[in-house]
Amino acid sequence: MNFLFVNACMRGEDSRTLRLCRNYIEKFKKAKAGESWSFAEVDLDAADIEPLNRERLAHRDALARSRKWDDEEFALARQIIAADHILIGAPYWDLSFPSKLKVYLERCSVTGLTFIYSPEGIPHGQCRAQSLSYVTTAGSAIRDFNFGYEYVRGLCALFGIEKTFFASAEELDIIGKDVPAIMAAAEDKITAIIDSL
């Protein structure tokens, strides 16, 4: 069984989101101790991935037409397809998430590989994972502007990932807020997610 952690925590060790993700992984390992899981991390801060431009898109399209799915171009897509559970950790930036995560998801979203279309034009996801968890932290309240998680949730429907879970610690930069209590409450949400898997 494969656990994939997509780390979009751009502040590294200073990231509050990363702290919650580590809490998640620790609890997951403890809950699944009797099972055989391998753990992989994609560190997007260190990853050498670029947005698709005209040249890169033409190259990818040519590979896809030739069905050369083993090419390095599709390594990220193959990895996400093979995952049994996915954790995305991304801070709440500009109403969504850091742009490197968008680039990563763009590289994973491949027609004919991550999802295929039926003769009727209905997409069928090819990902093995039945669940994905999205963990974030925000300096303010997210409220109705949770565009990062909602975008990922939409992609999960396209990729065939049936269940998504969300945990957040919000208002961390509001003066007077009890930050340790907010983080502890987020860790409790993570516990509830793990218990439901």
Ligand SMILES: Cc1cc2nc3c(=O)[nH]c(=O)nc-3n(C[C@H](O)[C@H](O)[C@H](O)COP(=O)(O)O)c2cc1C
Given for the second form:
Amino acid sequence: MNFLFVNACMRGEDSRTLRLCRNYIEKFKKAKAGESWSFAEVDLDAADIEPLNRERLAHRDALARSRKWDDEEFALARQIIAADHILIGAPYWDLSFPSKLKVYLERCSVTGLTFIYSPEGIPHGQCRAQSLSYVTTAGSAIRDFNFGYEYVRGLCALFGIEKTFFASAEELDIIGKDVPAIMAAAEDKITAIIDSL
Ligand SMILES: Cc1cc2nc3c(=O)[nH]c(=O)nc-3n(C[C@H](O)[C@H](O)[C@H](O)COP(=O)(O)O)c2cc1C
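Alternate state requested, the form predicted in complex with this ligand (shown: the form predicted on its own):
Starting with the chain above, the whole complex follows.
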């Protein structure tokens, strides 16, 4: 079984989102100790990926037309399709997430590979994972502007991933807030997610 950690925590070791993700992975490993899981991480800060432009899109379309799905271009899409559980860790940036995560998701979202349209035009997601968790931290309260998670939730519906979970630590940059208590509450939420998997 494959666990895929998509790490969009751009501040490296200083990232509080990364701290929550490590807590998630540790708890997941403990909960699934009796099962055989392999763990892979996509470090988006280090990833050499560019947004699609005219040239790159034409290249990708040509590969897709000739169904060269084993090309390096589709490596990230193949990896997400083969994952059994996915964790996305991304700080709350500009009401969503760091743009490198969008570039990654653009890479993964391939018609004919990640999802296939039926003759009636209905997309059928090809991802093996039944669940994906999205972990974030935010400087203020996210309220109903949870665009990063909501976008990922929409993509999951397209990719065939049935369940999504969300854990956050919010208001971390507001002076006077009890940051350790907020982080501890997020860790409790993570425990509840792991228990429900
Ligand atoms: C580029 C950038 C954009 C941000 N945008 C928002 C925002 O829109 N709303 C918010 O509440 N906090 C925002 N923040 C604050 C972060 O969400 C907050 O500090 C978060 O905990 C950072 O996560 P990290 O510790 O994992 O890097 C932003 C921070 C950065 C660096």
